[in-house]
Each structure stands twice: as structure tokens, then as C-alpha cells.
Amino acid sequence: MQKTSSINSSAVLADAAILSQEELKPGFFRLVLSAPELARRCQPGQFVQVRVSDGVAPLLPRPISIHGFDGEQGTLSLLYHVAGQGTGKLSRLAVGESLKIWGPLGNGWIMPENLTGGSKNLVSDSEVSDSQNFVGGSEKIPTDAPVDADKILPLFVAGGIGVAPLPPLAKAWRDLGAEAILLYGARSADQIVTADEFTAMGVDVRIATEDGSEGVTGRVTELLKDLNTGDKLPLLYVCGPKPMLKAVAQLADDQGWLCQVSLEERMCCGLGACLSCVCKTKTGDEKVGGKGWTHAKVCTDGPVFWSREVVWNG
């Protein structure tokens, strides 16, 4: 039986069935578990907190993205790889057996009825002070003017496992009907996985593997450069590897495109107490003797943040 109880206002304590369990490629597996408060909570971008083990190791519980849910199902599907002793352990639970998450955790991705919907939306409290050349290069929109979804052009970018937190918004994009891009890098096609559940929902996929064993020979990056991008405005979603995200970054601010990276860092409670997943994110206020940056928890500031509020470099 489900059983759920209160952590804050917005995440649960579930013992979640494994409803199933299915290595897609060597290492990498999607499990789907049964938690209907849960799934009925969760928005995309979001993870939760999974705890593989009621013993001392391995202690800690892993964050993972939260791949896909169904709040009438009351279901929610976890795309990972195994990386460690929690993911192997994880790997090695079976059908009918159950385990602790908690969640959803953390904020989410900007979703396409947010965008007409006011300026905190578009751009965050925290964004730097130059914020009037945030968005449209050449077409500069005022901090407090709405976008409308019409005028986006949804891209997805994704690195290796970093492609699990996308399928949800790009379900939102769908329904509206929207034209949306996946660029998808890996070291190599056994490391692509669920591309094909993109390509199901009419998203125009793009593939670079780094040895060139599927799509264009190179980087993630080698696809961007090479956009067309038409009249509309992209906004970038973004998850993977660190340098590739900064790399993403870098070329989203050149092109003054929006983009929103999900960081992925190490993390203990998830709930903002602990402070193992801080970064540092631009506050503006170096011009009148502030230090031009705070720290930010991931977790629970996160792990969504515009790309231009993170400090790349610090």
C-alpha cells in the first residue's frame, strides 16, 4: 500500500512499487514506480530523492531526474545510469519489490504557459542587472514584457544521461503544437538512449556522438553551431555534463538566445540543509562594492537557473 507523509508544502515521503525495471542500453535503465500523491505534484524539470537501501550503505540517497510521470496513473519513470554502488544497487531492485523517494524537489523548467505570463517568468528575481540585453540580440525586450510561446523555438539540449529530465517538457511543447529540436551528444550510440520517444512525439532529433557511431562526428555543440533557427527566438533547455553546459552557455549569450541550464551536482539532503550542492550565481551588485555574486543550493534554488546567472567560472 502507498504510503506518503509530509516533508514541506510541495514534497512527499513515498514507499514506491517498482512497477518496472528495463536496461535500455548496457548501464542505463528506466524504472517506473507507483507513488500517486507524488506524480500528481511533480512539473518538469524536477527530481527526487532516492534512498536504494534501508541499511548504512550505501547511506545517502541519490538524486535523480524525474523522466516521465502520470498523475491519473499515478506513476513517474526514472532514466539513470549506473555510476556508482546507490545506482547499482538500484539496478539490481526488481518488480514487485519497493523503495523510499521523496520529492518532486526542486524548481523545474520554464514552461510555455509561463512565457506570456509575466516577467518573473521570463526572467528570475535574481537575474544580473544587465538583464535589457537578456533576450532577442538585436530585439531587445524589456524585463517586464511577455514572450509569446508562438514566437520560441523549443530546443532541447541534452548530454549523455542528461537527456532524462527533458521528455516532460517537450510533451508541453507538443500539446501546444509546437516545432522542437533535440540535439543530443553522446560519446557513442550505446550511450543514446530514448531518442526515439523524442522522435515519437514529433520532435526533430539530432544526433553527434563524439566517435561518430551515430549522427554527425563531434560535440553537442558542433549542432548548435550549425542551427537554423528561422524567425523565431530559441530557448535553449539544457542538461548534461558541466562543461558541456558552460560550452552551451557561451554560445546561447553569443547568439543572445535564452537558455536554461539543469545543473547536476552532489548532494546530501536535497531539501536545502545540508549545503553540499552550492553554486555560485551573478547578483549584479559588483558596481556598487558588492562582490557580484551569492551561492545558490542547487536542490532547492535549482536545478533549473537561466545560463547567465551562473558563474561559470567560480
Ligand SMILES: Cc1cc2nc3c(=O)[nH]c(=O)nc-3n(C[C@H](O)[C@H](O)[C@H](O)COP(=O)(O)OP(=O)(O)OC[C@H]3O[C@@H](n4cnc5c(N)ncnc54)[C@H](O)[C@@H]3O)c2cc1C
Contents of the next structure:
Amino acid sequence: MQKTSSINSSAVLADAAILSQEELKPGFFRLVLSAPELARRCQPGQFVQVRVSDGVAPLLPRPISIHGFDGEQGTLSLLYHVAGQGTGKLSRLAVGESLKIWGPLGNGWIMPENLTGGSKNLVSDSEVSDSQNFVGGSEKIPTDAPVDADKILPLFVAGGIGVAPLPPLAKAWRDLGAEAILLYGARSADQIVTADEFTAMGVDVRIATEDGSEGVTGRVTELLKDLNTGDKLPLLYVCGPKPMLKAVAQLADDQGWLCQVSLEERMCCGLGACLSCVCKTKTGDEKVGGKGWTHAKVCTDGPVFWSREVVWNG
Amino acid sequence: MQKTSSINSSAVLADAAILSQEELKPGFFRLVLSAPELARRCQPGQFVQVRVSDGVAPLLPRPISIHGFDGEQGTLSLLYHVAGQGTGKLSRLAVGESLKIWGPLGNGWIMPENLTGGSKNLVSDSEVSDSQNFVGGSEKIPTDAPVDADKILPLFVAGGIGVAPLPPLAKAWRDLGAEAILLYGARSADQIVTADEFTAMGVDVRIATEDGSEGVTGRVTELLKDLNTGDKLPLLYVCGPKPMLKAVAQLADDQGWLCQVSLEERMCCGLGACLSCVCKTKTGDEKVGGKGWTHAKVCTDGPVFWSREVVWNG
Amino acid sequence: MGNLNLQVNLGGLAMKNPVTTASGTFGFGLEFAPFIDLNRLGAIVVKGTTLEPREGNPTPRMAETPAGMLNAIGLQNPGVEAFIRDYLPPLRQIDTPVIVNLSGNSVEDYGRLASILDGADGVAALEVNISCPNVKQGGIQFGTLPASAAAVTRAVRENTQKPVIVKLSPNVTDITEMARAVVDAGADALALINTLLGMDIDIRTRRPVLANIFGGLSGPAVKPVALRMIYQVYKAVNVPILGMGGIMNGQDAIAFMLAGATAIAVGTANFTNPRATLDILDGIEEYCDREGVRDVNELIGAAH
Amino acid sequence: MGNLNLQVNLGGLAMKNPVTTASGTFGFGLEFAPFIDLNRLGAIVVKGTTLEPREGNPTPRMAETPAGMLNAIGLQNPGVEAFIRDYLPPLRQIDTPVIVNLSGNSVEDYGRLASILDGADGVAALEVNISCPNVKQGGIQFGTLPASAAAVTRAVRENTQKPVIVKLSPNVTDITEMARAVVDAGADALALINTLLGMDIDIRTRRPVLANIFGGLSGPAVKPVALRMIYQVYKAVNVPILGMGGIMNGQDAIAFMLAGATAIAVGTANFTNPRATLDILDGIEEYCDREGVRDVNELIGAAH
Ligand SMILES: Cc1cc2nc3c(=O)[nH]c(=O)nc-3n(C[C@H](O)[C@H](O)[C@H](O)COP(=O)(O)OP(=O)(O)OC[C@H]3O[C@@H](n4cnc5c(N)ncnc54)[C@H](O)[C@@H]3O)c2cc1C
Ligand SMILES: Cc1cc2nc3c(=O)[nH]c(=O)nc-3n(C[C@H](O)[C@H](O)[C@H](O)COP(=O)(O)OP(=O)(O)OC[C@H]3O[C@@H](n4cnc5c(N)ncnc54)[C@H](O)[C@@H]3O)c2cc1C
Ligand SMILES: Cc1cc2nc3c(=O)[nH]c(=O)nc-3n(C[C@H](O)[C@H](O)[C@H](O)COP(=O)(O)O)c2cc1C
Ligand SMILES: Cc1cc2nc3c(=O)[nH]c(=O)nc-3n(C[C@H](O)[C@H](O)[C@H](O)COP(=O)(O)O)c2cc1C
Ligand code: FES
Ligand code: FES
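Alongside the form predicted alone that was just displayed, please also present the structure of the form predicted together with the named molecule.
The next block holds the full complex; its first chain is the one shown before.
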């Protein structure tokens, strides 16, 4: 059977009206859209495809994480950084104009409710070798023992615009009363956005900037060293550029912490159809003559993977 | 020597700010631009190239007639009808935005001051056979006898949006105190624009609509029949769709009237460089073994030609 | 519109309308089920299938270009056995014929694939992708030599009763020569065009953008080339054509039919709008309605 | 920027910088004088010239396409004698080498054109357009058969002392085969790409848009194909390349040089911006400045 997990069965196409567009810091924008049907279906960590033109420039949609959603209000918010033609054009759209977007797409972060109880949520390290079921990471936990949400220290780790998909997740942990930490690294203070909104949710926000203009001087990995985790097991939720993901995943692995990463790849469809967005994930089948890896689709098998699923040196 | 008449030596490239954009009738727009250097150089009947995007959609500039210019104010106005992608995009631009335009391009209408006196302005029918000098029509008059401006009845003939390049010409004749007539044909009343501005200049405006919703029912040629020209020689200035130009030119020819037409062709450069915009003009060299016609460039040899230069059945 | 006939016949494959999907851009079909009713399509052409599973090329596998895109997926697919086992059963639930696109390293590969798929219930026709490197001939594409294209066509023809559609590569000097070669070898229909070979360079890194260096260009940018080749091939051979290459809307689809296509495939447009196929079908109907066309078959080749 | 070397050598033609114009898009040069200082260009390639004057094709001769355009001018030009008499003298006043693009109906035509132009003062090099139908061979293009392309090249080579640049057609299966054939026949440099053969159809009239039916596709749409061919040819032969095909800005020009071009030509971009050539030159300088490039020659082929 075709893996149904890799079909975005709840995705919808929407003509989303722009409710607000705000430049938070130079080049960093928050866009709020009206898309009731879509907003109702979102899970933290999912993304949408955004078509910024109705012509050929640019031709392809841009994948953007869901920064916030409100099923009751029917709204969706996106946080983005102007990187080129597409995001540049997006930033020049005004309230009242509308955009074609589709989603929610992909598998999001593992949510607290999926950590407790039920054996289906628990996976031992040895099961990593099951290539058939491994991909589509957020449903299984690669630890040796069951974990309950109240034994977990949620640790959000953001590099730059990687902060975008974290707020809905932080909200979910806040609703459980969990103490959570955001480690947020950026080039400089003028690239730090929405940090106060995490603070407002009770998240302990710690900042590192490369030029030292805010918080600790250095990269986000600095903040991970000598972290006091108390008697809890840290669960890292990491989003940022690939080298940062890799460094954080390495650190987490060394410490035996749980770690999820949200990957990025160039995408066409976002639907699992075109196979442009693949990443190498482990199959564990070396022992049975396999090559030990396969190409998973970032768009539908991810974008969130357990860090230990990912082949980092490939 | 390369014909210097086919180089737009006075053309300039301008970043023209939009001063106003007004929808006169559904789909008919008047755009006023700030382009001081360019405005100073315009002659009635010339056109500009307008680049409506800075990307690839559309890729090529659009040729639009100069509807008005004011050298002192440094402004230029364009009158256009939304025909497709390019003019559609143009119509959505707002005050404060700017456009790349270049011009003035081409040879405009014959002006009253070029009609009187000096032998250089006078050409006899027999000279039509001079292929070297014939092209670039507005400087010579294909009649048997010299004509003075005060013996002329200026007759503006517009088909639809063909009214666009006529106001600066009407102004020039008004400044001479000439009695002028505008014959204006359109599909229906809601495609008649700026007629009152001609009236305000003292022009006798006569309208024909195909559906009879304004003026005479029928085509603009209806208005030409039984026209009382008094003791004057009509000089027709015609702009509109090709079949209409042809019909009017035929009528004028039959009557022995003077007639200039403004032609349209698909253009790339507008500068005489690419040769996409050609039309067949007469060389009169059949008798000496030639084929009797050549390909002239609408952009630099025209867009205004004497109707008798043009090969209408080619 | 009730009176409009949309049915066409693509070399023996009866289709309820001319709209199909371009292989590799529509996955195995179900990926688009959240957005469109797959039953409304004329046919579904699925991702290119090979004898063995393939992991394809390293990333980046795609790059956007002016009005187009480059891809170098490298035929990642689960292999024909897994296709028949895992992907075909749900497709059989849909009331739309499924066309399987096949690729191989050798003439024998194509023959074996054809015979395996000939026995598969739910496969309506085979589309033979000849833009694949011929391993035995040192990587030269089957699709660029008339003789090898004909050999591949014959191998497929001899191993199946199903309609054989041969998909031509546009990277050739004379597309009509290729068309004649494969029609003579038994093709029931032709599909064109596959992608134009292209590349892009990152001026910051000073390296090719795609890990594979070269990739296939598709999208609106290639439309004029596609229309030209279809127009030429329509004149040259007497089998129906499945036209594709940059079709974005109903108007484009009509232009392809006027050039000579009996049916059309929607490729890159699926990425720009997941409802593209049905929007295009609606656009075709609107055009026929407006222009008084009672049967889409009237349009085929009408620009000649 | 004062230290930046922009000089390049295109098969014996010394140029003060790599920016030239694509034949047929820049007229005879003076048309652009109101907008740019022609003295700043690396070279000017003028409109295709033939032995006799030609009136070219009927209109419409051009159509816009997604990110590109089709043209079917049909080589309208005043003929080589009128070119030398009327157009060359003012060009001699400009301190920029003039490259004349030539086209013929037969191998002999090319030879005669070359010998006439060889004697013309102010002609710095010849660019041989081999994308012309060979009347003697029933209209097949010289540019699609290695043997006829070589014959044309040889005819030109034997009749001139000036650098011979052969301009290749992209409408071939194997561009490297063509490149090798003309280099072996004596080409000092290669120019690529000429236009891709394409067409468009008007769905209202149901007729081809161009009076000539087919036309040549140029502009950003073809850029990925141009880059690919230049990359391939750079690897295959050892003569300098004049690269073109959709160059719109300095970044595009840099990509072409990285792919292997020694100089670049600006074509369709001249229509979108009459200052395109100099804006591109400025863009090349800015890139070099920003990236610490001291000599543009460092960039040539650096993506390999
Ligand atoms: C699942 C996912 C979620 C994302 N979420 C966000 C977000 O919330 N906020 C945000 O600012 N950015 C996000 N990105 C990155 C964003 O998609 C790119 O910055 C954007 O596509 C760049 O487009 P552009 O036209 O502005 O830049 P260009 O450089 O002009 O893009 C050119 C091409 O490259 C592709 N591309 C370039 N960079 C990337 C990239 N990093 N990932 C994928 N494709 C890329 C584009 O799709 C496009 O086809 C996300 C990417 C993915 C894959
Ligand atoms: C000298 C000249 C002066 C003109 N003056 C005016 C004017 O004052 N007001 C006005 O409304 N229109 C004028 N036109 C016509 C105007 O240029 C076209 O309507 C416009 O280019 C259509 O562009 P589009 O993108 O909206 O339509 P599309 O149909 O999308 O255009 C597609 C392509 O065809 C070309 N094209 C289409 N129609 C024409 C045409 N009639 N003439 C030339 N090229 C065409 C365009 O340049 C473009 O490349 C003039 C044309 C010429 C040649
Ligand atoms: C991402 C992608 C993958 C493709 N994979 C295949 C394939 O597996 N087999 C094949 O024959 N064609 C493949 N193609 C080519 C398309 O089927 C089609 O021929 C081409 O894209 C032109 O159509 P378009 O411009 O509408 O996309 C692929 C195209 C794209 C964009
Ligand atoms: C209107 C037009 C006319 C052209 N005429 C010629 C020509 O006479 N000779 C020639 O070799 N190439 C001719 N070309 C091809 C260009 O020189 C160039 O190779 C091609 O347009 C690709 O470059 P571009 O995409 O930058 O325009 C012409 C192109 C255009 C657009
Ligand atoms: S983007 Fe198409 S499969 Fe992931
Ligand atoms: S538009 Fe280029 S010559 Fe007239």
C-alpha cells in the first residue's frame, strides 16, 4: 500500500486574503492571512506553499512554515525573511490583496500528548532498522524507554528565521504548564524577532548573537553548553540552517537527549509528488546488505525528523 | 550614409514617476508621468516605449503614443486601453510608483509650419518614385502643388483608442486659429474618451458608434461621406485599426485629399534596430526593374506615413 | 456545454477528455487527491518506473529559471514490483486510466518492464521514456538516435498488448526523424516534449546549481519549442500526439491541440497550482463553449 | 575597481571588456547612440549581412512568449555593399571593434562575403551565422550538419585574414560535435547560442502567430540551454567562446563566463532596456569588485 502518511490528506487550497503585513525588523515580516478551512487543520511544525505571483515570476510557490494559526478566527500567520525574488515580492503585497496558498503540509513536531502512554508512540533504538516504517519521524521516539511529557524539558532551538515554526509548539507546552527554554541564535540583534512573544508565554528566552550585539556572543551552540537540565530529559526542537542543525544534533546525541530537527530543501510541489526535496535518512539495513540509507521526502516525510534518523554526513 | 532620419537622436531614457492614473471609461486609462527631459523633446505623433515590469512578465516594452506633453511642467500623458498583460499591469500601477520609459520615438504628424513656404517641404507626385528619400513620410507632401496651412482643413480621424496621439496636433492647429474637425468612431459610447477636450479646443467633434449609442450609427467612414470641405483642401490625420486606416485612405485618395496615417506593428526595440515592425511602402521603382515596394520600419520611418506611401494590399 | 464532446482516443486508449498529467510531476496520483477529483482526469501518467528501485541523484535536484525550472531527480522510484504491489491498487479505485512511464538502462530492460506491466491489472497504457542514458552505448541517450529509439520501441511493442506511447526527447536536430523511427517501430502514439537539457550556475559559489550539473528544463519557457515540435511531428507522422511542455492554462492546452496534440499533459503547472489539471480542463470547455466548438477533436491540428 | 583588468581576447580580437551585442538586436549600432556611449563596448556585432539586399519575411515577425520572444525577421538587410558604403563609415568613428555577422544561401556565398569584408576597413572580425537554410541542400540548415558547417567555416577562413567566429545553432543533438567540426575547419572562436526554433499559435484565429510559422526563441527563457551548451563546448574545444542567450544583467553575464565564455553578447535585453549593455558591464565590474576578482579572465570556465 502507498504510504498514506506521505499524503497530505488534510491539505486544502485557499485564496487567502492578507489581513496584515508588518515589518518587524528590516527584512523580517509577519503576514497574517485569512484562511479559515486551512487554519482549522494546522499542526505545529507544518508548512504551507505560498504562490507569490499569478504569473511566471516567480513560477514556483515558496514553502513557508506556519508561524501561528487560529482555527476559531480562521487566521494563519507566517514569519519570513526576505531572501530573494519570491519573499521580496511577498513583502510588497498589501492588506486586501490575496494569495493562493495550500496546506497544511508535512509532518510537524512531536506534540506532548504523543509522548505519554500508548505503545504506538514508543520506539526503541533497534527499531531504527525498520526502513518501511521509519520515515515520517514525528510519530516515533528513538529512545530506549517510554517518556512522559512531564519528565521532559522542552528546549526550542532557533537559528535565525528558524524561529518561525516554534510559537504554536511553545503554546502547546505552555498549555501543559511545562517550563520551556528557547535558545535563539542570530547574526545580530537586528535579526532577533518575536523573542518577547516567547517570554510572554513564560518561555525562558536565551539569546546568542554572532556579533555580540545581544545576549551571549557566539553561536546558538554556546547556549547548549553547561545547560542545567535539572532532572528532566531535554527534548530539542531545532530549526535553522543545516550546519547549525547538524551541530546541535551532534551535541544532543552526545548527551543522549531527544532531538527533532526541521529540515529545508528546495521544493517544487510540497506534496510528495516531484521528489525534488529529498534528504538521506537511515534505514539501518546495512547488516542485511542494504546501503544503510534512503532518500526521504522533506515535504511529506518531514520537514520534522528525529535527528537520529538523518544521515548528517551524506 | 546611414539614414540619420531613422535614428531617434533626441530620445532619452527616463525613470518616470507616476503623477496620476485615471480610468476615464472602463478599460480606458490616462496616465500622467513626470519625465522633464523627455517631455521637452516631444513632437505630436511620436511615441514612447514603456516598460511595465522590471522582470520578465511581460519581457518587452509596450509602445504607447504621446497623448500630451508639457515641456515646461516636464510632464507627459498617455492614453491607453487595456488590451492584455502589459497594459493590464500598467493600469494597476499607482501614483508614486515609477516606470522606465524611453523616447520620444519615431516621426510624428506633419505640422502646419512644415506646410507653408520652403521648397524642401513640397513634393510632387512624381517624386514618389524616389525610394531613397521617400520613407519617413512626414517631411514631404504628395500633392501636385504647394499648399499653405491656411488653405488646409485639418481633419482628425480616430478609430477607438486611435484618438490617443491627436490632442497635441489639434493644439498646434488651434494655435493657428484653424477650424478643425474630429471624426471619431468607436464600438459604442462607453469607448469614447476625451472627446470634450477636443471640443474645448474648438474642434468640431463628430462621433460615429457601431451600435448607435452615440452620434451617427456606423463606422467612422460614414462621417467622411458628404463632408462639406468648403474651399479648403482636407488634410486627414488618421489613427486607428488597420482596416479603418485603409478604408479612410482609400476615400481620401479617391477625393484627392491629403492623408497621413499612423501605423501600428508589433515592436521590440522601437529604435529601428530589430526590424520586427516593418510595413510595405512604395518605391515606385517598378519601371526600372524594381519590385515596387520596400520594407520600411514603422518605429523609425513612421509611425506616421503619407497614406499614398503605404502598400495597402500587401 | 452539455453537448460538447471531450472524448479523445490516444492510440487505442479511450479517454473521457484530453487532460493527462506529465510523468514525474504528479507522483502516483494520490498526492493530488486532497485538491482534485482524480476521476475527472482523462488519464493519469505516473512517475517514471524502472526495473529496480532507484534513489536518484543527490540534492539540489531542482532550480528555478526564468519562466521555468530545471530538475535532475534521476528517476528515484520504488521499482516496478513495488509500484504494482503498493501503488497500483489504490489507483485501481479511480475511474481514470493509468499510464505507466518506463525507463531503462538497456533495450532488454524496456522489454522486461513492458512484459511485467503487460500483466498488471489497472495499467491502461505504457509511456516509454527514451530520454535515458543507454548504459551499453556509453551513456548516449536512446532518445537522440533513431536506431536505438526504434529498438527500445520494438522491445516494448513485442512485450505488450497495451497501447504504446513513445515519449520523445526535444534535444535532437530533427524531431520528425525520431518520430518516424519510433512510429515505424510500432508506437501507437507519441508524447512530446520531454525536458530540454539545461543548467544553471551559482555565481556566489561559482559552481553549477544542481548536484548533477545538468538538468531538464520544463515550464512555460519551453512552450514555443514544444509547440513547434508538435506542429512538425503532426505533419510528419500519422499517430496521435500527447502534447506537453509548459501548459499552464486552458488557452495553452488549446494551442497544443491546434498544433496537433490529441491529448495534453500538465507538468510543471501542477507545482504552481495543485488544481491546475482541472482548471485546464475547465478552460478547454469554456473555450469550446465560447468558440462554438462541439467536439474537441475538431481542434486537433487545426492550425495547419 | 581601478585595478580590475577587463580586457579579453576573442580568438585574436582584442577587446577592452567582454561585453558585445548580439547580431540582429543592435541594428548597426548607431541606433543605440542616444542612450549609451558606444565607445565603452567591448565590440559591436551588427545585423546579419548577405550578398544581396533582402526584404525579409512578412509580418508579424515577432511574438512575445513567457520570459522570451520569437522572431522571424528573415535577414532583412541592405546587402554587404550598402553596408560597407552607408553603415561602416560612421561605425569607424567609434573606438570599438565592429564584428560583421554573415549569412548565405550557399558555401560560395559565405566565401564571397568573407572576401568582400576582408577588404573592408573597420571590420574587426567576422561572425559566421550558420543557422541559415542551405538552398542547395533543400533548405537544411548549415548549422545542423557538421560537414556543411565545416564547409562554410572553411570557405570563410580561406577568404579572410580577420578572426573568424562561427556562431552555432542550438537546434542540434550534439553541440560539441558541431563545435569540433568548425574548430577543425579553422574557426578562431565560437559564438553560441543562436535562437531555438519555436512557434506560437493564436487560439482566436487558430493560426500560427508568425507569418513565417516558425521563429527563433531568445531571451531569459533560453538561458539554461545556453549555459549548458557553453559549458559543454568549453570542455570539448580549445577556442574562446562568445556566450549569449538570455543575458539580462551582470549576474547572468558572470554565469556565462563561469560556464566558459570569454566574452558575452547582449541580445533581447537591448529591447527591454536600451542601456542594457552598459548596465551589464557595470554589473560585471561590481561583481569583480565585491568578490575580489582582479582579472575577468579568472572567471572564464571557473565553474568547471
Ligand atoms: C519546509 C520549509 C519551511 C520554510 N519556512 C520558512 C519560514 O517560515 N520563513 C522563511 O523566511 N523561510 C522559510 N523557508 C525558506 C523559504 O522557503 C525560502 O527562503 C524561500 O523559498 C526563498 O525564496 P526567494 O524567492 O525569496 O529566494 P530565491 O533565492 O530567489 O529562491 C530561488 C529558489 O530556490 C528555492 N529556495 C531558496 N532557498 C530555499 C530554502 N532555504 N528552502 C527551500 N527552497 C529554497 C526557492 O523555492 C526558489 O525555487 C522554508 C523552507 C522550507 C523548505
Ligand atoms: C506606435 C504605437 C503606438 C501605440 N499607441 C497606443 C496608445 O496610445 N494607446 C494604446 O492603448 N495602445 C497603443 N498602441 C498599442 C499598444 O502598444 C498595444 O495595445 C499593447 O502593446 C498591447 O500590449 P498588452 O501586453 O496589453 O497586450 P498583449 O496582447 O498581451 O501584447 C502581446 C504582444 O503583442 C504586442 N502587441 C499587441 N498588440 C499590439 C499592437 N496593436 N501594436 C503593437 N504591438 C502590439 C505587444 O507589444 C506584445 O509584445 C500603440 C502601438 C504602437 C505600435
Ligand atoms: C520534477 C520533474 C520530474 C520529471 N520526471 C519525469 C519522468 O520520470 N519521466 C518522464 O518521461 N518525464 C519526466 N519529466 C518530464 C515531464 O513529464 C514533462 O515532459 C516536462 O516537464 C514538460 O512538461 P511541463 O513543461 O508541463 O512540465 C519530469 C519533469 C519534472 C519537472
Ligand atoms: C530580433 C532578432 C534578430 C536576430 N537576428 C540575427 C541575425 O541576423 N544573425 C544572427 O546570427 N543572429 C540573430 N539573432 C540571434 C541573436 O543574435 C542571439 O543569438 C539570440 O537572440 C540569443 O541571445 P538573446 O537571448 O540575448 O537575445 C537575432 C535575434 C533577435 C531577437
Ligand atoms: S517538494 Fe515535491 S516531493 Fe517534496
Ligand atoms: S521595433 Fe525594432 S525596428 Fe522597429
